[in-house]
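The chain below stands alone and is given as structure tokens, in the form predicted on its own.
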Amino acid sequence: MLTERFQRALGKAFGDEYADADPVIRPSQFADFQANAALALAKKLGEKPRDVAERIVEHLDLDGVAEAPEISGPGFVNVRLTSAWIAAELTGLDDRLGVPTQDRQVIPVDYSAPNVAKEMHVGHLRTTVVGDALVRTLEHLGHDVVRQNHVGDWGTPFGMLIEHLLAVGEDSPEAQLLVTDPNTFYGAAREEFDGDPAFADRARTRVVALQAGDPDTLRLWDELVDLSKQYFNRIYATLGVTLTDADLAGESTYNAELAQICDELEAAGLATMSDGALCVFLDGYTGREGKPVPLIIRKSDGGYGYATTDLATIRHRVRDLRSDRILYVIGAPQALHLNMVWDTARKVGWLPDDVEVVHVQIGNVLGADRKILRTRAGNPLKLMDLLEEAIARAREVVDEARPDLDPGVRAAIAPQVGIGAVKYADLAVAHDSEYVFDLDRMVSLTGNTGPYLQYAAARIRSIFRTAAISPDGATTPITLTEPAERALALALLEFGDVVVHVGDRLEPHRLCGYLFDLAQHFSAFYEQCPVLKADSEVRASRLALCAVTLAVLDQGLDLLGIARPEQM
């Protein structure tokens, strides 16, 4: 609202074609918000930038909204709203609360990944966890957005696999490791593979089957990823995020279109041979000694790898979804690789300049040690095995901290408490930056965690249930007497920008914090102003910011993915 005024202002100051420029409005102490437009401005127009300040305070609106503004330092623009106008857009918020819904635009988002008949590790934690909080917001703020789960579910490991299957049997207890430990079924079948050569042969010949679509090898293959369905399902209710089988986009469906694709880059002039392989050499991507990296479209063997299937998937969504915005949350060593796909998408003409592609780069999840998170062995650490372990210790947390729920209750809410832990931790760092992996620290339930703003929800809840009423009843217009609850109420009312930002920039740290301050925030305000203890009009309004309060809070939840218990 305050980002619209300042625009109208700086239109009518210096033309229309400030009129879109960025404000730059941030919460200040020395008032409610500072706009800091001026000293950008004022390097263009070669002006003083106190003197751009008053041009654009003469012009700038904000009758009924806020005192007069003040300019301080070399031309910031500070403004303090009135309580009664904060007041009044707190009381006139819809179900929206604030969040706008942004002009329509297909996105498909690539998250997850894992790979059939292997078990999900750490690494995917992040991609999954951070690629469903954008979806979720992406999809609030009124975008299309495809969810496009691209599993590693073709390849020659598969001719191991199948024979493997057949070996063991499709409805032996052994074919049933692929729902709940995928690897001992993967590592037999590599031992089978290593140490027999003759089952060595028939798996190189079922790879030529299946790559021929022989009926039979399809349907076992089929097998092996239905059964491995029901694992990445398995994770996915653990950790409560909302891919389902739908969601689905292997690398086997874009199978029949691999040789296309080569066709038409060796027609282009793009592809060439080189050692026997056909690659895509591109302008800018040197390695050692300065020569030149190949993106290699066929094996010398005559096989796929990951860029032929990279660039039918772009092709995909472009031309058949009509995508305006593609999402890759994939870790940032793969940048290069994305980069040099992405290069020859657009030479050839199925990537086009107006359809943005965007690396939403993940790092490491790190160990005390500050090394990526692994076993004692050194293995990779089984994903389900840290869930299993984040719920124990929150179940740890809520036995000790409410002794007076029923046990049944407490079962109940030490997967959220634990799940929401392992999530917020993960969300709450820039999705590109490292963190380290400290359960203690996530469940507790103070400071900067999951469980802490879970609490804060809770309280609240707490609060309706002791006044007999539901927060859906508490619509009293609500009036700021008190500076505990003007804070409070200032916050709720930058939930709708922090949202955009989250959305527009794909920074799900940004809610975190937000939500982290709100809850503050409440806090203060809970332990400064009774609410209802206070005097029934007092009692009523404060009882209404609650209302917003929770509401804010649950909607913040949800859009990272993070379940609220009714109590805790």
The other form holds:
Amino acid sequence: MLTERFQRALGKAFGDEYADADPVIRPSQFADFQANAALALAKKLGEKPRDVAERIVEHLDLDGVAEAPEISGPGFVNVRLTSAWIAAELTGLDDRLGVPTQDRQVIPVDYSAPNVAKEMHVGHLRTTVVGDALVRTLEHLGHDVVRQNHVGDWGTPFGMLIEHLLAVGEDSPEAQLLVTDPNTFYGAAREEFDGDPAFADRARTRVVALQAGDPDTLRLWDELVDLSKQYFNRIYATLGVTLTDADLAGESTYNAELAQICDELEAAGLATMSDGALCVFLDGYTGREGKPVPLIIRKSDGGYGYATTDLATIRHRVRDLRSDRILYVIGAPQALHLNMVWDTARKVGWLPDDVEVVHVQIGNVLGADRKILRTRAGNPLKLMDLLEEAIARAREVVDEARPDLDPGVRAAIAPQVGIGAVKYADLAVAHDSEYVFDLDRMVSLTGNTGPYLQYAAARIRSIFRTAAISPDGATTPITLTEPAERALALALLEFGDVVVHVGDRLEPHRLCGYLFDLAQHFSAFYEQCPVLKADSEVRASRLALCAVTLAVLDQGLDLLGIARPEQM
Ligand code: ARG
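Right, the form predicted on its own is done, so what does the form predicted together with ligand ARG look like?
Expanding to the full complex; the earlier chain stays at the top.
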């Protein structure tokens, strides 16, 4: 809201070419906001920064918005908004809560992408949680988001997996392991493959039959994928993420296109044969001793791999989905792979310059030993066990905090808190940095945690329960007199900018940080300003302030995909 006013002043003071300069406005401890426009401009104009600041202030129209701006330091412009203006803005918010609706873009988001017949690991958990928060936020900003769950459902291990499924029987308890404990199923298949040459032969023949589209083999493959889907969906339901079967766009969906992908790259002169494999060599990708690193698009045995299917994802998302912006929410170590795929796609013309692709890099989740999180015995973690443990811990926290609640109510709150805790921990740190998985910290009711925010919202709900009115009814015009009221109000007005930032920069942790600050502002307000005991006019205004705070917390948690317990 201040940016445009500053830009208008810049235009008037220095000419139209400065009317879209960035005035760099930040919240400040010396005022509400500090603009840092004069310094860079002074250099350009060859004038003194303070003189430039004075000319900006001369043309700055803040009538009814702020007190007279002050110039400080080398040429900062300090702005203190009037409480009346803040109050009016807050009272005037509609249910968008200051979040704009942006020009609609088509944005496919590639996230989650677990592998058939394999346990999801904490890396999959994090791309699922971060991807889902981005999807929710972009949709709320008005975009046409296409969820793309690029599951690993194709490749050589499927011969072995299908033969194992046949061996144990499709309706056997062993087959059900695919739904409950996929790694055990996979391990048993692998053991048979390694220990029984006849089985290994059958498995190899089976891969050929699968690739040739043999109907019986395809039916068995379908069965395998279907059982795995049940496993994925159990995890998704427990996590409360928005992915459904309709969002599955696995590797196998691109099978029919892979030969053509290779042909086109060859025809364009981009792919060449090297040691029997068809490869793309790109400038700038060299390994040890300067040896060029190839992007292998057809292996020497004629099979296609991960790179070829990812080239197909790009082509599909640009040509068929008509994307404006494409997000790949994938582990950080895959950066090289993605860059090579994108460079190739740009060269051959499948990825035009005006379509933006972004790798939303997902950092590792570590154990207390700072190595990739595993069980104490050193085995890969079962994700469902981890989630169940989080729910059990949350139950302890809820039992201790609210022994007065009915056990049935506590049992219903525990999954919301436990899953909220795990998701928030994934979201609250920058998505590309590593963090140590620490359940005790995650489920804590204090600090920058999911449960702390859930508790803050539940506390406001309980104020309304005590007052016996609904938050929707608390619409009295707000007046701000106490500093804590004013600070809370100012924080509430920033919500829209924060959500825009998350959509532009793809940083859900910014929203987490904002909500944490907001909850702290609310705590300070609630300590310093009685609500229910205040006189009727003040009471109504403060209840209205509580209602906006609750709405912003609720909306913020929704965008992150975190449940909101009624009471806590
Ligand atoms: N299935 C892969 C894995 O588990 C992730 C796929 C990510 N998406 C993609 N388009 N490459 O590592």
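Residue numbers count along the first chain shown, from 1. We call the rigid core the largest set of C-alpha positions that still match within 1.5 Å between the two forms. This one's a predicted model, so the numbers in the text were calculated from it and none came from an experiment.
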Using a rigid core alignment, state whether the CA of Ala19 is displaced by 2 Å or more between the two forms.
yes
Could you tell me whether the Cα atom of Leu10 shifts by at least 2 Å between the two forms after core superposition?
yes
